[in-house]
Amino acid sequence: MDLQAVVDDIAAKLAERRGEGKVADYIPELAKVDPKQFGIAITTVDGRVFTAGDATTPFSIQSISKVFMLTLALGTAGEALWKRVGREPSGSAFNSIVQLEHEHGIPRNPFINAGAIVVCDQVLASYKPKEAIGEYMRFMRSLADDDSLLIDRSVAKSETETGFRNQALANFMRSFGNLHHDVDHVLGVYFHQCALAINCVQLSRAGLFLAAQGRDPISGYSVVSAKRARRINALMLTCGHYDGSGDFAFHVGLPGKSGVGGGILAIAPGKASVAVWSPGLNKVGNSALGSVALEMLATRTGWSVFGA
């Protein structure tokens, strides 16, 4: 299969649609962004890279973090992580409130946004917070293969001046008695790892080790156990893109993240790591046109978990 031939396709195809969807505008800095962009990169697990349109061009990683924090936070909590996050789809908004009063302050994964300052928390059991940060970089530069990535402090700054709604989670579940250090603390770790500018290229790579049961093909390093990688893509088919995960799973069927950035990432078992870009979200907060593309991929590759 001709794979730089159906990226090239995929973006040809999709040229005209540049611009569709909304900008994140709640974030002030990621209002500021051009909608009319679209890039996708592949990594393979044989380390090939195939990519079309913006590929090289940074943009805020924002949720997809979550992934990669999850990772780190699994390897210094292990499985006891999962007593202060569930593992379920929420079915509601990815920084709703509502579900949190229901289900006594324990997020029901670690990919909504209380989720996720949870899982921060817990990574502030082994690091002081601005340690935390710096393992978070150290882990990311080494999975990308690239020191250059850094966290755009504009956009930092200005989550941290209007995070509001994170920061009502955070102290809803600290009254709970599931968030164990300083609200600010715990936030500004979540506000910075959600700030990383990347791009398509070095997210693809980034994300390979779960392509390829946890190990870094290219570099053979072992991130992280077959069976750790195998439910980390679980969760991501499941509860990857918020309350579109059961529509991203049945037009796509790979497990992915996407992000209010405008990224993507999806993984092909075995196959490859796949980042898409276009800043325009959907109704649900996932890129519109990212969307779009990993479904035509899906059905070209036949690379869907399903099947062709």
Contents of the next structure:
4 protein chains.
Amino acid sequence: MDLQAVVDDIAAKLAERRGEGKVADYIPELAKVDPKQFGIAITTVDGRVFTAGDATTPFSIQSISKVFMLTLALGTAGEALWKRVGREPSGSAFNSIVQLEHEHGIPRNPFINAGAIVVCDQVLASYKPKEAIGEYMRFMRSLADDDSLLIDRSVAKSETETGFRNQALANFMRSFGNLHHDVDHVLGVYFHQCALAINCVQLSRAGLFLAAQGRDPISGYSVVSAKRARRINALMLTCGHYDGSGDFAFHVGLPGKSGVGGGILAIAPGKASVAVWSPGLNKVGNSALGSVALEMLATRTGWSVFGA
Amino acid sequence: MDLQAVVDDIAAKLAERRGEGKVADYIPELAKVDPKQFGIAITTVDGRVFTAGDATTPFSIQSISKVFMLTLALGTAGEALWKRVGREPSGSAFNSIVQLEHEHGIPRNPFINAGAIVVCDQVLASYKPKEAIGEYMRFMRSLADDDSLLIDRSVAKSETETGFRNQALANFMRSFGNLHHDVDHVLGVYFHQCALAINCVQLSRAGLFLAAQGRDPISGYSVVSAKRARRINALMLTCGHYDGSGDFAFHVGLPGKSGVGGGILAIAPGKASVAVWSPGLNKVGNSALGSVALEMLATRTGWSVFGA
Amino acid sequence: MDLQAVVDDIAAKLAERRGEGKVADYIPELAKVDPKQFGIAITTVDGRVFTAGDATTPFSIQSISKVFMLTLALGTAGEALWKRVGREPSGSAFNSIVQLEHEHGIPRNPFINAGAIVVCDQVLASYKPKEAIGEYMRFMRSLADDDSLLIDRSVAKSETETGFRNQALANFMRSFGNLHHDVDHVLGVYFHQCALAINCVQLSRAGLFLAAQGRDPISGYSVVSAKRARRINALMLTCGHYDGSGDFAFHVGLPGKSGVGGGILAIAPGKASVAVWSPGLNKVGNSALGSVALEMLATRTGWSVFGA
Amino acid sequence: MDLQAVVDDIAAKLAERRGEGKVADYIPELAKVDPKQFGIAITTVDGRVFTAGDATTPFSIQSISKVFMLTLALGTAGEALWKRVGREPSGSAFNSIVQLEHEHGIPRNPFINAGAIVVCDQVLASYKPKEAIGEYMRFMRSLADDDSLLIDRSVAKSETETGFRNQALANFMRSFGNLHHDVDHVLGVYFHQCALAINCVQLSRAGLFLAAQGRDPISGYSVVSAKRARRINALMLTCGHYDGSGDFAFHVGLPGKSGVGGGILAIAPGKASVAVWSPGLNKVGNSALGSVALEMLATRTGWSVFGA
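Other form of same protein, the form predicted together with another copy of the chain, not the form predicted on its own:
Complete assembly follows, chain above in first position.
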């Protein structure tokens, strides 16, 4: 299969639709991004890279970072993490607080905001706040094989200043005893993790271990066990697109994680790691063109985990 | 891989645990079943069958039937069905009515009770009630390649008499205009579809088309398109185990659908269709031993869709 | 105080606003009513009657009947009734089913639909369905001192045919064991009780015992104890206007019960029973002009229970 | 009526039951209070005072303060306040956040925590934080006619340190734009208002204007209009006891406001203001013995607003 032709074709077909969707506006810095951008990058398990469009333009990783911070937290806490956060789709919006009240402060999964905040809190059991961010950066640079990755401090600051909803979630969980560290410290880590600037090439490279049984197939470095890689993929498939996870599985059929920056990381187990990016979001908060691009890709490649 | 050795080993390892879980007691007829039973059957896409335990003992198909009735309804209504039922995990119990009120009578997916009732209603747009049941039986016998399949009338009657919750769901949806036929007719079809008696061998045979791109690989008969087969698998993975779907994906990693009769149908795309049965249910209503058996099977075979 | 002048003045002031609000359309027979009608009647505890507008035009009593059926049920079951229905405002719409799921089939109060259905079920512990309706009619005719009161069979039939939501509520409660009789029998009573045709004069007369310590001050007949009369008034004040009860207490300050037929019964303890009627409803389902009329009346008379 | 005999009798009858209920333990300072205390004070509109038990022992006013801060806020903002907070019973616990999500950050009424926090925020439109607390103290001392009233700083500090749930509520409302000031400033005012130490005599005196058409009948000072006094009483009756408001109206029949410190203020319009205090709380968070005492008082005096 000529993957370069596939991505070129997808980029060409979507050229006219650039600008669809609505750029996230609740984080002021994100609202400034030009909506007419689209990029895609595929890194295969044998190390080839295929790109089209704005594949080297950095964007804000936002919630896609939850996959990587979860990986870090599982590394320090192991399966005990699952006492503090569930593994079920939420059936509600990414920032809903209703479920937390009904389930006594235990978030439904690590990919909704509340769950990701608990994951940060767990990491703070092993690291001080600044160290935690340092560890995360070291991890991301290593996975992306690119030491130039940086946090966009203006985005981190923008989130810190307007993050009332996340403040609410964190304080609410703390009232149930499911947050152990100072709320501002936990959210400091969370907002910095989300503010990482990354491009499609780097992101697809960083996710490659999930397509390769937990091992980075290029460096040979073992990131997680094969079992844990499968489980993270399972969580991405059932919970990775908030209340659009079922639809993404239905249309694309790959484990994936989206962010409000407009990026999506998708994993084709045994085959490739894919990153797409386009800032306009659909009504459930996932990249509009990114979702379409991945559906086209899955159709063309037959990579759906649900059958060729 | 010696699949016979695998299923024998699973059956042997679970022998001591027979009786775990709690038999469904809200349907009086089901409460009478001996809990110490366990069966497993694998039908591979190349037509081989492997069994262990009580693989030829009939049990009540219950909610696993939702996969087949959905297939029938998509055949008559096509994608228009999705205007009346969603494709997202529910985040709540199989018989919850709360979500229906919040979302104006549109069930979250076709595998919770409310969604399956809408699916029945859709089938009644093409068939009269008795014809609908007849069509369903014809379909099941054809898929299972076994004309001896029968509905257990005592179970159907048992459900009809105590099905107040389903009456509530159906009437509630009708109040929103999302049910078009007489409630008793719709539920009549629904209760009969759930009361089909089937065994593991028959069930694994019936689901084989979902492992084989929509085509029955033995008869060569095309049941659905490859795309539709993938989509049904996606729905099974994200929504097939009620509020335990995330956990099933995490531990087993296969599309699956459970029923309160204790059966589970699991699909390994491109490889096999698997049926397990053990009457005791875990706390979210899925077969306790059946779930464990499938996790063991996935581990031994590497069939998880999320990577070997 | 010249009460006749007061009601004349209210009717005059509201003449221009006749037709405000929206006539209930979910019961087809009610949708046919001319919206430009308004009536008011006051019956004082010393037996005087003051009327203005369409005070002798019959309308459908609808939910106001819940006050009277509750009185009957308390008469047969006593305080044991409160094991099956709560006494708290619901914080949701009159026909919400969400609360029932969260509170295991116990309705929040006897004035939301679910609670009124339980009240009917309780009455069926003492009477067969037809007898229950007969007893209710006997009671209403006695209280209104008018043997001409009749049930409007076309309204009863209209509700029976479209009452899917109430079917849902009843079946849902039955699934929790909080309904003991056949759903159709219970709803049969309920729909007939709601279909009573009554006018303002009759209604204000029927409610008089609640203004007079439980005793009909004209006939001298003791309907309920003074304590029970106070308690029914308390329930009317906290729960009598669905999710507009707080607002009604804030603006009017009298125990009251509204119906979707556009009627409201209000009680001024120690002073009078008041009935108003105008078919147009406000957004929470209470008579728009009726609410305004009662606020004007309370202001003019100083009858608010919260201070002159 | 010999009110002294009434309160003596109530205190005597409850002597054996002292210690019933459960002292609030989520505020550490409150958990230290001796549960076996009980006090009652009645101040009549003609200025007589009747007391029994621990009527001069100070306790923490807690949520009863919401009545007074609401009075202040209405004084500065007028009826515009009602755009930011509703007037309906909540149908849920005093600190529930679910309703806020469903109703877009508008609290149901000013007596649940979220509503009281909005009220504080409104006061901060007119005063700086320290001035707001000063104004509140000036108001309370004036109403209680006692300049010795003080805030218990250890209680205020205790709440500030553990008030994660209120932090969550405040941040949540801020995310909806329904909080305009710094969360810490708003909560600073809120925690100080709740930490006022007051005794039954002072509290019954402070509430007297609500029993006397808004005017302090002793000083002659007009606190609010008669209409506003009625409306505050209405809010107390429908919303003053959280999710036990209906029950309090049913059993006692007086406007009242409870606090987790164990105090209750009850108003008999035109007759008296009553304060009771006993630290043990019932399951909905209201003083167990205090509720019983008020029911006895209402029965003995015939002061129920729902009829003698």
